[in-house]
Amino acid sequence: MLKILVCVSGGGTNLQAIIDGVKNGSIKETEIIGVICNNAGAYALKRAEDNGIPGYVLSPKNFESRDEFNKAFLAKVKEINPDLIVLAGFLVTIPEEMTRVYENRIINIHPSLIPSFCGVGYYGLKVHEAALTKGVKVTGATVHFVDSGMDTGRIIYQKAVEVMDGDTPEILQKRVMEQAEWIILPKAVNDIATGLIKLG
């Protein structure tokens, strides 16, 4: 059984498509045992309640410093122990020392095919904003393994989404979670899940 820790900042619609995953059997031999949010208001953490799964508030405005914060983010996760650990939405800088314990462990979902708009600054609707100023036909969601860098790590899979006529950045967002996010991230737990792809 493969036990996963989801941190998420948001509503926690990627989230809420693994708790179906898990619940609809299409991801296999998974349990989810914890949710860490760096935003007490977060819909996500209602979700989890609603699951039956422990939900966590960790937030870097909380702490004195970012070191303090760091310590106790790499604390919590080691007190939950998972398997791995999924960001779905989680707009925390993953600390460097948490990447280096949990190698090929840590995997993250990027809604923009990398390496096109990734990086420092390139995050929800900013995202899917610079997607369209730059006028792409295609963009999509990326799911890779998260290391030192800033969505560097290696890709796991990606899947392309058409941009239409008249989009907007909420509607352009929408179609990448609708059409790409919600597949692929479930997939990627599963794959892993099942020893499809291989963590470490």
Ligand code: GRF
The other form holds:
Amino acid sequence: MLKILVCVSGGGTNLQAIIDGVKNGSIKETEIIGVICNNAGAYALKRAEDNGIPGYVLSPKNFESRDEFNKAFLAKVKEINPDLIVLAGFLVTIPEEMTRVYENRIINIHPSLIPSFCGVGYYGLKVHEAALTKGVKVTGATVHFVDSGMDTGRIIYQKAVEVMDGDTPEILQKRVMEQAEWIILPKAVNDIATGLIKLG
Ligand code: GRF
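Show the same protein again, this time as the form predicted together with this ligand rather than the form predicted alone.
Next comes the full complex, and the chain you just saw is listed first.
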């Protein structure tokens, strides 16, 4: 059984896609053992609560320094003791020590086809704003392993999505979520849980 910890910051629709996948059997051999969120008001925490998943609020804002937060964050993760950490819209930088301790056991969903529109400053709607400004005709989403860089780890899956005339960042974000993110992230979790994708 693959024990996963999901880290979130916002609405939690990617978390919900994983919850639904575990429930409907499309994600096999997986248990969501915890959700960590840096925002006490995030709807993602309600999704966890509604599904009996322990939720933990941990924010750099509640610590004297980033170093203190990083220590507390890593200690909490070790206490939860997951096999895999899934970053699903988590807007906090992962401490370098965590990327070492959990090397090749942290995955992230990014709302573009990496290496386009990724790295520092590219998150949430900003990614789609950049894609529309550039005028790309195809965008999409990427699931990748997390290393010490920003959106630089080994790519696991990508799925392309068409940009349509008249798209706003919000419309494009929704299409990328529906047609790409909510498909490839659950698939990546299932394929890790069933051994198709090797960890470590
Ligand atoms: C998603 O678009 C994800 O790609 C990005 O942040 C957003 C999180 O959305 N990293 P949600 O919290 O999963 O609804």
